[in-house]
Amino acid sequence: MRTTSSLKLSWVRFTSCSGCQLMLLNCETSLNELARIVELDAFPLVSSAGDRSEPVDIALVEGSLSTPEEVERLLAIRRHSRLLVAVGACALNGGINALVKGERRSCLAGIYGEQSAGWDSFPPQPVHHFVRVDWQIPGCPPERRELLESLGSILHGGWPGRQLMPVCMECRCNENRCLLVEDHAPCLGPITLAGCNASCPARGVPCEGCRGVVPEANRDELYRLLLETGLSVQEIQHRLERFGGTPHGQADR
């Protein structure tokens, strides 16, 4: 039974991995006291209710937009909705699903043959291109931290802090070894938003910049350092433009 202190809320996935829904649930010590404050009107990963379309405290989107069908339903989720919150990666930029270059129809005919000839289909969208975001959590997938701490922030009448700082403040404060300088590895850290508390890095793994791009990020000098790791150019436009960054020469177009 729905409380005054309870939020309404519906989950809603279009093009993506369900990822995003999976480090919710995974916050398995937490999930009871989670369920005293939230009342599920759509979640696919818990329940096989479908979307009622009715009016809602918040609405989680998890994906990017790549139909007509698609953003109409979006459409409609922000109209039944009082607060819509984008994501992980695919919502905020398009992630993974943007990377595919060229013809679409051609992609398309590739991996689903001749049954994709009347499909309507554009290139994967962020879901700020059709409606108005409320919130945004970054990540591929989100921190299970930020989601909690959302949720909990928005049943109080506010949003949780952000460190508007790089991974590699992050990995400076962890001292961690600089993958970029130290090892000459591809490393976004340095244009990366914090919030992961350098995850990959401090495990050797260099930072893909999953989370999006910091404010005022010098990409320039970044792509300076990408050429000293042996990336050619257009190795580096790709990786920068991964996860929704700009490509060398274009950061104030």
Given for the second form:
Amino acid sequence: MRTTSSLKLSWVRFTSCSGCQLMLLNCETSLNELARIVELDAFPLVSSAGDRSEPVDIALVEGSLSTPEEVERLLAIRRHSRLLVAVGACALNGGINALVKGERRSCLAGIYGEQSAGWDSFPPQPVHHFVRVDWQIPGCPPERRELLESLGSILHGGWPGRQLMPVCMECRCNENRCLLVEDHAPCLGPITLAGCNASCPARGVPCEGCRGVVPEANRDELYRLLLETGLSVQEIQHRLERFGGTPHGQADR
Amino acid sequence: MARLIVDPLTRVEGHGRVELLLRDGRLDDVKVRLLESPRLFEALVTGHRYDAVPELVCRVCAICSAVHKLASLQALENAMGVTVPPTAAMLRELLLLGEHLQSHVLHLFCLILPDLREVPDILMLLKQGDPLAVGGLAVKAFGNRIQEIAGGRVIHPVNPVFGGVAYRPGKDELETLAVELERWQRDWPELAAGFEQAGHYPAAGTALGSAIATGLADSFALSGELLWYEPSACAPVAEYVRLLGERSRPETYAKDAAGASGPFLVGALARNRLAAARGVPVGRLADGLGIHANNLAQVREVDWILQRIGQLLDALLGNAGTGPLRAGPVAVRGGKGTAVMEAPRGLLVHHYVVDEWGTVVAADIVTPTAINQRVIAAQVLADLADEADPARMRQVTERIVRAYDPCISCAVHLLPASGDGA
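Switching from the form predicted on its own: structure of the form predicted together with its partner chain?
So here's everything in the complex, that chain up top.
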């Protein structure tokens, strides 16, 4: 690990909503400091500079992959990046994009018509299906704190602390009302990776699981509790697979 | 025929490319290609329950996530005959204003200002301590705080839910916003002045396209039941399919829209022109300005946004803030509903068909950048007619595209609400 004072960085985006990179721009009060420690190789949303060919210290990769051209770009990025960090739900497990059901050709034809017959695309896949991933930053969107912490730790030659507990624990620490048990609301806090300080449940909004599934999740017990909320089996399935339970996702690997 | 490719377009949201086709060294044709991979939102929302769909479709785009969520909620509420209580409607509008403020300021200070200063990015300006860049970021942060308080988080807001909103922001939180608002009502004009000088922008012909936007008859607004379009006409929102005449084109993964009399123009400039035409102006702009006036129209709109945020905060801190947050119990029923709203970068349409069990069976979303796609190409062609220097062609093309504040991840969207006769 190097400990020099600047990081040469690329931000690479595949199929996504751009929310992960916007979140970095949303760190308004830290951008000044970021400007001092980061040298942009390529970050098309932010900068018109960048030669896009040099080896970089760190590539932040957002989005899932759904075309052969995207996979080729990803492989090239892996080759010229010392570290590759996957950012956000789409990059980590396919995200919302991966929820499309049904045969891809007919889905494309249904939306875009016959012209789509020549388009080469496949069901969206997470980054780790193709290349080695050195670090992951979860969330839809990711937390500002985690983006900055990761860059800061890497700059100083280390890794940030790894979060392994569920959102549920953050609710306990903050003494939030339990939406699942007390209100029978379909909260996914018990199996969702913490790190957001349970911001949605703290406002009375049930967790939708956007940070992905925690290791050793007790899915059976959550499933039983979700049945008690009055949701149908299909609705529970939809809710559980929204972030992290899809057949393409790492959660099931 | 020679070809100049501008790829990737930088300092715009999403992945797009412009192809300039030259004949004898002069520009002959322009193709704007929106290169996002197809995301098939239409296919992924069908089969989901009505109240889950807004949580999915806000992920079409991050910078417009609030307006996608709000437009989808309103369309679904229309489909099922649900009316949102006034307090909830105010909180939703506050969220929308926060999004517009954040997005306009992001566009002006992070994406456009580097052009005016002739540097590659805002990080460079921050290193130089540029006061306009520093001030702009502070306003941007204010827009985000509004979104966090009214929406629960800055991207993909969680507060708007079917039938209303989930929580009431704390009085102390709204009071903090009111205090900060005073600062920006005082300091905004000085920051805004940085975008006024015409010399900063490339020479350009008149902005092309027939403006189309929603809004109210008697005041400027970011949502409404009518579509206003040039020259001086209006139609109910259900007419959007006929008006926008959407169709797919082979070179792009987004669909574009062509008006009967040439391409439509959407966004801040379109809103500004239409508001002036119906007698509810939102800041004056000179006539016959080029497309870079879209930046000025955003500046003017920020004046209005700040004023409107003040009105809403006053109301929410008074009695209006204590009303119910959710409509009563929902009687699930089938139906179809349409809603139009102004995204920061222009007109957004959401349309859904729901079956009698509350499952969404068809969806249609028309996004602003998909509508603008054709007018962007036409504008590049017109403004570069006399240009012979390829390097300058590339540079001016990028700046023209940027002026529209395009959002390309949005533009890859869904259609058609097949066979429901919308």
